[in-house]
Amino acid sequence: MSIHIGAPEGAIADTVLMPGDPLRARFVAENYLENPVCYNEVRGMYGYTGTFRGQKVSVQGSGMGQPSLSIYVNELFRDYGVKRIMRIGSCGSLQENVKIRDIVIAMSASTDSSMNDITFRNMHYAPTAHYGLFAKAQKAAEKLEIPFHGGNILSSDIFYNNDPDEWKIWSGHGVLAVEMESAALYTLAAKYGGEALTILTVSDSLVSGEATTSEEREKTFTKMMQLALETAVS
């Protein structure tokens, strides 16, 4: 067992799907995995392992923000030998053509966080998805006939920004959407020699002001879940 994950050795698959919301982890396990077993309930951050099309897959909640996600990603790669992590989360659109419920696959993740500044001593690292996983997700999306936007996203440390127009700086440079975790995921995957990819569903739009409910985010973003699972077994 690690400090924050109470799983015994061998309980976690090589491939882990990682939603921020632990209830979304439970939803994926109960609705998509065969014979799911809950291996973690520490701090209510559910983790499950089951099979999908005969292949072992785990799903583990991460909580909100890069500091919380980093705890679980470090322990999964370092203590449990996980090989790949795919974040399945929600995001806010920064572009007019990126609509509510659209799928975004993050090729890279810009950030306003100081975490990488600390790690790289104020040099600028570019957190990037694993190309092989991105290519698999693209093929899976074509197979499932799920359209998506691929490109750069923003991983922000600030949800309630004092400057309500700051997002326009990122939007003006083509950033597709904002969330709070992926830059840390991509950086840690690189550190441990693992693979990482983020697949997001647009839950709200900073452009139009539209938004989905928390229940919708937990239970209805199924295309993202299907795409991640298809990528996991491809």
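Shifts are known only where both forms have a C-alpha. The term rigid core refers to the most C-alpha atoms you can superpose between the two forms while keeping them within 1.5 Å. Positions refer to the first chain, counted from 1. Quick caveat: nothing in here was measured; it's all calculated off a predicted structure. First, how it differs from the form predicted in complex with ligand HPA.
- Superposition of the core reveals a Cα shift of 2 Å or more for Arg217 between the two forms.
- At a threshold of 2 Å in C-alpha displacement, with the core superposed and only residues shared by both forms counted, 212-220 is the one segment of at least 3 consecutive residues that shifts between the two forms.
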Second form
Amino acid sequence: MSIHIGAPEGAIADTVLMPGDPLRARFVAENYLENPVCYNEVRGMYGYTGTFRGQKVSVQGSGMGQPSLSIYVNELFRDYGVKRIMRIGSCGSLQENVKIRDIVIAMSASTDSSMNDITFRNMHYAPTAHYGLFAKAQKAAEKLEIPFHGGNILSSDIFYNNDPDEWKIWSGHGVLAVEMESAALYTLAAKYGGEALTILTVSDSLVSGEATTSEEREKTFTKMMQLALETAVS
Ligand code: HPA
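The structure above corresponds to the form predicted alone; please provide the structure of the form predicted in complex with ligand HPA.
Below, the chain from earlier opens the complete complex, with every other chain and molecule after it.
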């Protein structure tokens, strides 16, 4: 048991898939894993363990934003000995060529958050994906014939920004898309000597103003899940 995860020792797999939405965690467990068992209901932040092609895999909700994700990621690495965490989520495109429904794999995650300013005393750490896991995801994408964009993303603390044009600062430096969690995930994985990777589906575009419908999100989510699970067992 840890403070926010009520699981007994050994209940969580070495590999954890991590959507922001706990109901998505339940959906993944019920639709993609064999024999899923719910190990956490504390605060409604569902966590399940099952198997995929005979391999033990867990799926744990993180909540939205870096503070919420950090609580779960700290406890998974530190208290449950988890070895790798793969975030699966949605993002807003910051580039013309990154279209809605596309898949983005984050090689690195810039941030406007003060969390790493506190940790690194205003020096600037560069949160980076685990290279081995990134390479596995690239191979899995080739095998499944799923095209993706690989590069830098922005983990922002602000969904409703007072300045509607601030994203252009990041866009102007090649940042592909914005979400709200990965910089913390990559930083904590490095701290604990674990592996981390973020795979995202583009749900909306700050460039074009387009957004996906919930039906489209469901379909593109399937592709992202196949890629994450193939990576998890490869
Ligand atoms: N901003 C932050 N997070 C997001 C967005 C966005 O526009 N779209 C999906 N996740």
